[in-house]
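To begin, one chain is listed below as structure tokens, in the form predicted alone.
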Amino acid sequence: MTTHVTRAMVRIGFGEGWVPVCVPGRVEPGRAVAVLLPDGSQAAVFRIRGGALHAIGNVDPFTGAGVLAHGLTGSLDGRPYVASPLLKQRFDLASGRCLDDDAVAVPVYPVVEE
């Protein structure tokens, strides 16, 4: 007899499916985990202090470094953001838009915890 254990998992929507990221407890409030996606691109999954999950591209478009998962989270007018640890530009976690330069954005991915 084979027994299947179903574990809760955080997943990112990518292409036509969902990419498993980690068990929910690995994404702590105010923190993020970096993810390598199937096409070689990077994402960062954040859990904000209220518990909601957000996923954006991990590469800072101003430097080309995969560091956004290491940034500090905050909020502006009730909207959560992450500040890049390098040059401190802030990226809206819901839209990916740079709050300091309207011409710049990072990808946004759907994320679920199931």
Given for the second form:
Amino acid sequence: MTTHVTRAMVRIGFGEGWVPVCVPGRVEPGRAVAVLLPDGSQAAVFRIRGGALHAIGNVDPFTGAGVLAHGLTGSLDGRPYVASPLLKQRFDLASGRCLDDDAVAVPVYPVVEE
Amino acid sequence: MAAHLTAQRTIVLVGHGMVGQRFLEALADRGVTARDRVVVFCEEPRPAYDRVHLTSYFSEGTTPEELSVVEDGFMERHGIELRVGDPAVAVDRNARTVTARSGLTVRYDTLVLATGSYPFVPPVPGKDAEGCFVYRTIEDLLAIEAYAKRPTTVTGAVVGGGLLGLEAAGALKGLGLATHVVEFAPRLMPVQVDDGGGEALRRTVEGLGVSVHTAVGTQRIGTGPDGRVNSMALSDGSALATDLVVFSAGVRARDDLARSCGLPVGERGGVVVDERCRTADEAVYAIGECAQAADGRVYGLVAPGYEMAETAARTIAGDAGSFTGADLSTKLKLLGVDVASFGDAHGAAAGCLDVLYSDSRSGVYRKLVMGADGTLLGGILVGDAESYGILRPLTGSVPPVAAEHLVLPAGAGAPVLLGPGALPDEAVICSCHNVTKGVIRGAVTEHACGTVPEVKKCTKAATGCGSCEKVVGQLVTAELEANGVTVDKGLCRCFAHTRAELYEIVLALRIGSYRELLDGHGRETARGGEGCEICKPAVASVLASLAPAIGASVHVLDGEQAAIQDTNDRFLANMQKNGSYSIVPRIPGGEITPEKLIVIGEVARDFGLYTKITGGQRIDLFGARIEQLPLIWTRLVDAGFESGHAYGKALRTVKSCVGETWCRFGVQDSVRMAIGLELRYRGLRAPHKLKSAVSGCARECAEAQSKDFGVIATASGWNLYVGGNGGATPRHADLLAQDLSDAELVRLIDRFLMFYVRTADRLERTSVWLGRIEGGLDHVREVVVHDSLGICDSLEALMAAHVAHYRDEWADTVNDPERLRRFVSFVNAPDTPDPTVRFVPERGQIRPEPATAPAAVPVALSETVTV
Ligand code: SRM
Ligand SMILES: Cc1cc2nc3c(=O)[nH]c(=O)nc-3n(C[C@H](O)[C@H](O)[C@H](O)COP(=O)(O)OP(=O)(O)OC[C@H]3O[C@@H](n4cnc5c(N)ncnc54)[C@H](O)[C@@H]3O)c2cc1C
Ligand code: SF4
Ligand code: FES
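Compare with the form predicted alone: the form predicted together with its partner chain:
Below is the whole assembly, all chains and molecules, this chain first.
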């Protein structure tokens, strides 16, 4: 039996590289963490029930506040979304599309756990 | 222009009461107002209002404005000239003119008298003394209220034990006076009920603390040296000490104007009219209580008045219409006691038989009058008038079940419960507006009304006295179901259950987790999914309310519970528009020491927080960043502060007035009680937020009647009010129980709150809940005061568990590194504050920087964001 000493990390794809976020245990199912990106922008990394991770922009386009990581998650037709805590618009976690306003979307980022 | 004017008729209406207004509406409906000039003389200082619900000013706190029956802009829209506060003083039938007190004289083509009645005051000596009142107008009520609030007014007596007398007695009782009713006849409500019904009524009324004196007359009103009422001499030689007298000995038609212009009036008053409501003069009509109808009667009820208004308007518009008489059915809630009588209530028809059920223990009395052929002729219901809505429309027909089953209480061998389904389409369901069952069904099927409010709007049913509302509701549901519409009562996409059902499931099966509940009891399509933002906080609230009872963790940030809390609960603070948070420490009862005030000031200064006194008698500190919350709370907890739960659907504040300890009027220590209640219920999570207040006397400086549960001190204890609400749809609270001791008060609040927590829907304040649940306040009183469901022990046990397990969430959080880890803006940069949280200075403090780049998205008022 071999023991791995490298600690697993959640990483978010940004530009050409991957930005380390945190150890996997800090992103709990049904919740998210906010991440500061190298250019000063921010992302929210979610873990859904089954364990999969999603990363979208953290700033709520309707209010300009960095709050999406604090919203409640849900699923619609099997697709996970987050509802903004401020004015409650929902954003698809996989596509970043706002489910309540076709004209609005937030960025999506690749995210890995390794 | 001139030609047009001559073609136009002038219609003058004298008297703007309920019937007068109805007449104007009927004219407008027929297009008459668009053509003719309409002038209205209104004696009272305000336009027509709902006299039938006058007492709700006392019992429900309805404001004079809310009593108005005139839709906003009605007069302007129809070009009606309404002269408020300007009574007509003379009519010249030869010149066809009406002259008003202001001196204005108007020439009429058609004159309509709708002058109503005046209260009859028996000519007893002393009747004009200071402290004597009548009960007819809003001004009368205001005067009674002001006089009752004088510190020397402690007792009130009502002369007259009829319908209005008992209403007046209820009002005096509600004003906190020891109350007497003096009735000349041998029983209460002699016109509506018989001896048996009167006896049941008497027992119940006495049980409510009103002293009843029947078969005695009032002989003299005694006065003190200051000229104010102090006693009443009765015909049996006894005397009553009383500080206030209300005369309610019947009404007389106001036919003075008609008399003075020579129109015939009836023997006992009332302008004589024919079946088209015309007086002896073709140009003059009389409608409502001032008229003696074609059947020789003067009706003292509003429904016949409305029919007369319609009849007169039709005739004036050139349509056919007639009024030949109406029945005297009434259903009332007097002092909380149901009383109804309908049809031939006293069994005047030849050969009729009585079917009677009487239970003096519960104060229930039901009598039906049946014709020899089995026809239902009429009846009297006291104490429980549930079946009135069905029985009245059945009058005149042979009921589909035997009469004894109609009087027996449900469950007592009555095999068939008669529902509105048994009624024919022609049955009049709403007698105030003459709406039949067929019309109500049509509203649902043809006009696509899907809810009771829609049907009310469409048909006017249930918008008068309200006694038919329940049956209307049943008909609407039945009709919807017959049309195959199923109303999904489920909480959301994930659960087909209501919140109350989920509560029972969690309690019975001791389910401690959202996932378990979703996977085991959610809709098939939702099982195994993420759930949604609607059911998560609702379930979180249920779990938090029941945690002590089912052995789950009590801290809302533990385990899976943390992920289903609403955003505010996640950080135990209120998120503000720019992503910063506010902090509200608990200040029980609004009482705070200078030391604690200084601590709040120091914390606010050191962290640069915007500081404001809230509407809830405490202090809110705004503008904290997530990572500052634990630092701020460490200092607050050290100084002895606890979470104020401003973020939770939980107990908010129990406001207090300064009360007996300082205030010259106070009769109890309201601050002590408010602090006690706030400490007892702090942390209690509920379907919606809970607010309370305690006032030290009836002046009500703490506004307890606008709270979910409000307490007002009386000389002998506490009165408990429930179901009040401020906010967008304010509602005055209802009196649940009176003169309670400290222990009785607390026990009743325990039960009330737990019953609410158990049965309310998601985000349903107590006010809405009380209005929605079947049986309303009476049902709640039955359950929590009389323990009709036998659940009070368990309700009390649930509250005891809550009290025993309460812990301050913030103290537990600042002492737990695991929980604290979440309080960072960025997981990968714990020391970096969120750059989107920006402030600008204003009036010496901070405020969020006004939004720039993404334009503010307009939010419609209806979609109020709940946090
Ligand atoms: C801070 C305060 C205003 C103030 O500066 O005075 C306030 C602030 C808010 N109120 Fe309030 N209400 C405040 C007293 C009141 C009062 C007055 C009272 O409690 O005596 C009322 C009317 C009384 C009542 O509730 O019946 C009141 C009726 C509402 C309502 C309407 C509730 C309703 O049933 O219609 C809402 C919306 C809701 O809850 O859905 C609301 C919601 C809110 C929210 C949560 C709105 C939001 O979504 O952000 C505000 C958050 C406060 C925060 O972030 O800290 N607030 N709000 C008051 C805090 C009192 C406290 O010490 O806890
Ligand atoms: C407390 C209370 C409870 C009641 N409960 C019920 C109930 O449950 N069910 C029911 O059916 N009925 C009830 N009634 C009776 C009901 O209110 C009346 O039947 C109804 O108001 C009659 O309407 P009206 O327009 O004919 O008369 P009113 O409402 O009395 O209106 C007449 C108006 O004419 C005005 N007026 C009089 N003379 C002049 C003049 N010369 N110039 C200008 N204006 C004048 C008066 O000031 C008054 O405003 C109740 C009445 C009271 C007081
Ligand atoms: S309500 Fe309280 S403060 Fe107001 S008058 Fe009464 S005791 Fe005094
Ligand atoms: S019977 Fe009075 S409102 Fe319907």
